[in-house]
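Single chain ahead, written as structure tokens, the form predicted alone.
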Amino acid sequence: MQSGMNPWSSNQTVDVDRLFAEFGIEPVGEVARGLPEVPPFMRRGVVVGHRDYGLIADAIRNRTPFHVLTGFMPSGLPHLGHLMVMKEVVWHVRQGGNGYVAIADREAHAVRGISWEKCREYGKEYLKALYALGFCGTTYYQSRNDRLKDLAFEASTKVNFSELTAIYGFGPETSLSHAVSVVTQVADILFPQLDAGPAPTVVPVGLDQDPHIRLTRDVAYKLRMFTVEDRGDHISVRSKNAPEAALEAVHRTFSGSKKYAGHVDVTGVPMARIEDAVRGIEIARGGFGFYLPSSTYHIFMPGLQGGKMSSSVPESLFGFYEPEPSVRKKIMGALTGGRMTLEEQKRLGGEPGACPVFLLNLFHMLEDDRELADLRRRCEGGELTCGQCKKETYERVQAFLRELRDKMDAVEHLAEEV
């Protein structure tokens, strides 16, 4: 790797901090105070880092128009390891976004070699799993969109492979093909905008997947005709590959506007309704007006071994039609924050912030902050062994998981239309 990181690893970890200070992603706290109702998953330090969230706390203040969207590989069966970004999909949709989500089959294909036939089947348990949890909105396949094909063409006149390289590390054995899906994942991210109208789109994602983002940003930009910029005392709105006929009908746009080579110059108009204008304008002469996509990034539950969550450690999660017993066998085994002994875990408590089974409940299985402060107050007050708090979340678990079986067994004619 040159830099960045490999989103299709199974087994990295994610420096939080070298990534917010090298890649400019913010911490969370600020801007999720101007949400009219903070999510669990912000609340909890789930959620840790965004790009231009602003713009979707506003949209979501003032009820104006955004998308959400995410994207699953379906290289096997949906797990506890995607509940995070489904749930976080959800939520926005709740909140009133459009929602988007791609089942990236032309990803799997190319990365992981997953047949066609597989894609389908497992995408069809993602999406199940969705609807279960509530998703209203659009879906697709990404080898069955043809909008979005012609969009992922466009999107590749503005990449080359050197940024391939320093993005991804791509290197002379990488496959075309590998680089075509990071190309239509591009424009999965800019999609909803093509489909329902340029709006501020937010993408949830693990911090991993920050390369998708920040590749898709630049593309956006660059497929801009225009761009807006503050310079004190006017607003610039400048060309940079903008027919000349859509530079005059900026000008035309904004009495009193200056006009000169390459720009036009506006000043006592608010910066927010020259930029809708200049969009509306790109948009009439064939351009796309995007918004840089936004972003929100989480941290990974750990497996309930420790270390990462990974289908290829069967035991650090498990699947959503798991059998029962095997569910109970993983809970019951999983890893603690307890001490060594009991004397110990009586005198000294136990560490719910270093235990799988305490951010199991953290992540998904508790909602109630109250009952989520009683859980690590009894842990870490001695007053809760570690083999009763496993007895308790495997009940939790064994609720949920039955509820959201009946669920996608129900929508799975939904699934099937997709």
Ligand code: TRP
Contents of the next structure:
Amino acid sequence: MQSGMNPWSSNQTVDVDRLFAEFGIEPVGEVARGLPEVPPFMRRGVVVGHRDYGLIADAIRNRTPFHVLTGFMPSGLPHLGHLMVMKEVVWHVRQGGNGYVAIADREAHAVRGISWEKCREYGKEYLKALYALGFCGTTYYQSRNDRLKDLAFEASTKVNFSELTAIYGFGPETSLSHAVSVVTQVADILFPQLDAGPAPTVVPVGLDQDPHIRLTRDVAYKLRMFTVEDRGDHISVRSKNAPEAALEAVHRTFSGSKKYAGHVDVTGVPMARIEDAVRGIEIARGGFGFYLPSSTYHIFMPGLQGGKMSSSVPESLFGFYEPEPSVRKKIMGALTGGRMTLEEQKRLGGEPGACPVFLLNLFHMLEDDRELADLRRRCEGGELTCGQCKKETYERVQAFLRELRDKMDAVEHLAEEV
Ligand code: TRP
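Okay, that's the form predicted alone, but what's the structure of the form predicted in complex with the named molecule?
Following is the full complex, with the preceding chain placed first.
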């Protein structure tokens, strides 16, 4: 696999450092410092990387428009593993982002063979969970969004088979619908800008989805009519495939600009103003004026029994409506970072860094940083036994799930309407 990652593989191990080095994902530390409020998922090292998140941090700080979009493939019921992205989207909406969520039923049907009926049934549960967690904004099913499908077609004019092979390892036996679901995801990521106008867009995803982000950035660039380049003493607006009338419109917008074959040079106008004007001109002439999408990448929580969290391993996770005795059993039976004997545990302390139960608290169940630090201290100091910790963790999970279910029931009508 040339890309080093297959978003559809059920057995992924992502090597974070290699991804950073090879594909230019940036570590999140520095941009996080530009935020007025650093969210728990960045503070706690869950979100590890990003592309172009500086644009989003600026928009949050300056209260300028930005979009946030993610998508869920309804191949089964939503569960613990989906919570992180949901929380990231909700957080960005609270920071002023214009929220979008796609239910990727085309992908689930094409790649996993899920019936349309099941897609709808599962999709509704994702939407209920999102609304229950505080999401507000636009949600849609891929298969029912005509403008999305037109945008996917437009995107497909910029993608060829050799790229699909290079990025995803597609071969002669790959179903065409799989390729369609790829360009549909590209369209998802660009859809907020089509729907509500060009603006920076952040796409919170797991590291496995980076190939889609790279492809979308590539397509967004190719769909632009112009590039705007800072040449030091002037700014050059260069046509990539702009109609002559669009180039003329750029020239007319900036008095004193000089028009050449294929570019217009402007002096004395700030870059940002030129970029905005050029976007407006593109849109007026049937273009899109897209910003390249930004992204954040989170690491995955391990399964409760250690190993990978996956719906194909039921003990590794719990669903939002799973009966309490079953959730309790999974947590009480979870792998921990505890020692072989109680005596050793007291003497050496536990190892929270490698403990699925501690990570469950770190990812989701303990919002207060002091309480989390206290849990770590009691564990490492040998003060807390794994049995006691699991009991306390289960109580938090139980309270969390009860509240979530109540809210999910209460917002069912919102999910119905989509
Ligand atoms: N491919 C994603 C998954 O498997 C789902 C998805 C569809 C998505 N469209 C998206 C994710 C747009 C992020 C942005 O889970």
